[in-house]
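To begin, one chain is listed below as structure tokens, in the form predicted on its own.
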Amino acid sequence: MAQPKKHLEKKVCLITGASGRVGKSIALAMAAKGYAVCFTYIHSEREAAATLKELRIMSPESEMVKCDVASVKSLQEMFRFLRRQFGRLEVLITTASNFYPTPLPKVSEKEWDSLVDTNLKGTFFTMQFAALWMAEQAAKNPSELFRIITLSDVAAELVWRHHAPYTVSKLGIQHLTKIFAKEFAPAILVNSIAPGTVLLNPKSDAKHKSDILKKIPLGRIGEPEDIVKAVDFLESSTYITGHILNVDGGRLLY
């Protein structure tokens, strides 16, 4: 195995699915905090390359890697790359996710697999590979704390019509978060951020936005910065694990 780059006295953060939107904002914030960031992408290589260019302004050691998180083989290859390139991993943030409507009773096997394999299976195996590696590092340095932060969704606690596979996958992520927190304590702190509505689809019309705002007590759509602040809080906290942090403007009150 090739030796990791000599620069890596710097801590490393892996973020899945961070070429754009909220994932990109988290990646830039972690680079600004001094991490070497490695992020995955699957389809949008041009967008990923643009994100990497921005990251390297703050953190020249940062990398991107193509990875289909729904494939265990692809994840294994990605982690082999991480070990060769960086030789260490302190923080994992899972943002890779699929989202689209699937009305009952016509959900296809292909739709189920597309949503559940990416969102739940992919998150599980990413967490498992990362936690095993972090545990190896913790055995050598017992004073070090490691962190896994999953992104779930407040939809895990709601009953959304037309989104059964998606909401089930997000509820599963929250349960996995608690299981991993219990299993890998005290060396690895494992928490989840459950966003409400953040960054409306550009195709959304005025009525759709108005209907959503009626269900948000704080009266606004969330911004990526709201999620970034939650990540920053959990990354710096030392006495929180197994927690689901809702960042939803009060959406769950409805």
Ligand SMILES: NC(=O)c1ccc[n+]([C@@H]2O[C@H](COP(=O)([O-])OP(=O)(O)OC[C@H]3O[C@@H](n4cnc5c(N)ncnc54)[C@H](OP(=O)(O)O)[C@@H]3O)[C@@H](O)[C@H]2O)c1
Given for the second form:
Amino acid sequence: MAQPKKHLEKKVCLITGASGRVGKSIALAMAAKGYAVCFTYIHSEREAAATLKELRIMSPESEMVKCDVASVKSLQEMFRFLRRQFGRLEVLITTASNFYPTPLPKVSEKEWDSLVDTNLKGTFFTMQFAALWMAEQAAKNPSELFRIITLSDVAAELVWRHHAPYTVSKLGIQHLTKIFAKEFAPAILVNSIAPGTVLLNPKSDAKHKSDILKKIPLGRIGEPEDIVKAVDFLESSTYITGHILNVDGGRLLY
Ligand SMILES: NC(=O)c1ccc[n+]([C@@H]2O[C@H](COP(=O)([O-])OP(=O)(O)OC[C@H]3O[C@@H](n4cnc5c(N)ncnc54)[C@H](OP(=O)(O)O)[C@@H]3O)[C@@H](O)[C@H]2O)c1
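Output the form predicted in complex with the ligand next; the form predicted on its own has already been displayed.
Starting with the chain above, the whole complex follows.
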């Protein structure tokens, strides 16, 4: 087999959907922690290129790759690229996600597929490819711990109107997290971060924001840095697996 192009001393972290927003903050934090970061984007090529430029200041080996997580073929190509470029993978963080309202009486097959395929099918196959590769590496180096962190949503536990395919897909991610944690223990620690509202849609108006704030006991919308702190914690913990960590300012207390 051909040797990877970048034979690295550094550990490698794959983050899906990190051209901007929360994924970008996580990618920069992982680079600052000393990882070579490979992240995926799908539509936002320009933003992704700007993110890569920032990442390479801290971690010159970092790469970006276009990938549609809803397509197994696209995921296979992305993992082939990773193996070729880096030859190793220690951490997977799945942030790629699709989100928009879908009033129940009008949910179409296309909407269902685009939400569930990206969020649930995409997360499943990304985890499957990564976990099998990590297990191969663990067989050669049993003292190494590998990690998978999925991004779900506290909405998985709320009965949100107008978001059935989205919330079901995020609940599915939480269950997959537990299934993978059991299947791949003890080599791979698999946990999920369930954010509350962290970044509002740029189109949100003042009323929408104040309605959301009324349901957050800690009195503020979250920031990507709040999620980064949770990633940092799970990346360094050694005795937590199959856990769903709510990072929601207390939103679930309502
Ligand atoms: N932001 C929040 O308040 C919040 C709240 C609860 C949960 N979360 C979860 O936390 C994570 C990060 O949040 P976020 O708001 O930063 O996410 P986001 O902006 O909604 O989505 C992240 C990225 O997913 C990528 N993506 C969409 N469809 C894809 C596909 N089929 N294949 C590959 N990539 C695809 C997009 O890439 P391109 O930019 O290249 O199109 C997008 O930048 C997500 O999983 C989200 O569901 C966020």
